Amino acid sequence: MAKTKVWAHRGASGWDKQYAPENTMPAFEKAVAMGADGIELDVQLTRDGEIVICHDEKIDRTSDGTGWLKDYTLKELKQFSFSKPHPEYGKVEIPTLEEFFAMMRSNHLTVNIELKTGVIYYDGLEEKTLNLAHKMGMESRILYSSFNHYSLQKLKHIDPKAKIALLYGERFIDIPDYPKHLDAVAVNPPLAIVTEEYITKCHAHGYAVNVWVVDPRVEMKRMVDLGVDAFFTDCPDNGRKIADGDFSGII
């Protein structure tokens, strides 16, 4: 059975311990430092379609700002510190997906990219995404997932070869028919369905499972016990023991 690997969830933002602010170089520097296999960050485009990181619509809870990103220049949200959360890193600008990969070169890491097109669709976010993957050298590291599953399907049409992960908050009630139909080549499952039945169905139609968002270590432990290929946490320096068989201070 291979090694369950660990993917910084919005970098190294943390959850029992305060890291770096979510969604920002800083988060996704710690993350490398903190051992992680790969790195989840989500995508939106800026009024003037740039491909920016944030996870949410609106910038009001992580940075000085207020309003939608999608009525921001890319100029404009450069304005904004993107540290609310961690004031004590002072001025942090929102990252460019550009600037990201940048970093990524000098490492192997996985990225997990989740494309925010479930609340609003940013027409054109799968080819922009697509077109700079590959214009940097990254295609062949990179997982998509989104909550929209028209957008994954839309993102496997223009390049069929992009590897895509059905992200999703239910079960599914028809593995593997599903996840075939759209040419998936994993699953992203909240941590709360994740049982052995469902891995070792997954599994058994090639599907890698990716569970989200595992923080308490007694649950990263189960999630190594029970085989799941990857799990998304904020806490990726407590993943990186756990993964390697340090189970010390679990409950």
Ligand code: G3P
Given for the second form:
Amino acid sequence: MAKTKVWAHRGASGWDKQYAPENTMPAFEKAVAMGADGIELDVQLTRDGEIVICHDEKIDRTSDGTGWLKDYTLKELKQFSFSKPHPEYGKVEIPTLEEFFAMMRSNHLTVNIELKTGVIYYDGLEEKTLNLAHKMGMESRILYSSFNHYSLQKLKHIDPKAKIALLYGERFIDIPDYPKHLDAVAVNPPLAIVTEEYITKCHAHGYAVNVWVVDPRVEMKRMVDLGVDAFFTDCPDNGRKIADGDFSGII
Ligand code: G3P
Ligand code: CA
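Can you swap the form predicted on its own for the form predicted together with this ligand?
Every component of the complex follows; first up is the chain already shown.
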């Protein structure tokens, strides 16, 4: 059984102030420092067509600005600070995907790019993201996911070699057929639906299982014991210890 990988969800975003503002460079740098095996992030497009990293379609929760991200140019978004839940970080700019890739050149971590095309469909996001990944030599390290499976289908159509994971919130009825139809290499299910039977079935059909979002340490241990391929966590330092077999303090 391969060792379970630890993927930092929105970087080392954490449950509390000991971590960093989600989906920002400090959170990504912290995830690398904490020994994560990979980083998950969310991408959207600015009004002038730049790929930026942000989870919500509106910037109110994470920045000192208001409104829809899609209505701002990159230059305008860069004026805001995206450290709202962590004011101790001072001004933190919204990162572009290009800035993130530049930082990641100094390591070999996996990158899970989630295309945020579920609420707003960003025309061209798939193609722009693929082009940038190729341009910056990141392609082999990327796993693309989205709740919008049409986006993944489109991505595969543009680049048949792109690795995709079906991200979802409810259980599929037909595990072997549905991911096969989209030529996915993995499924990314929520923690709530993961059972031993489910994992066995996915693995029997050749699909990696990457589980989101696993923050309680006892659940991290359960994922390791069940042999999931990776789990997404806001606390990659805890995840690192548990994936390495340090179960101290877990009842
Ligand atoms: O990719 C796993 C997880 O990030 C999906 O949910 O809402 O955090 O993007 P969300
Ligand atoms: Ca996400």
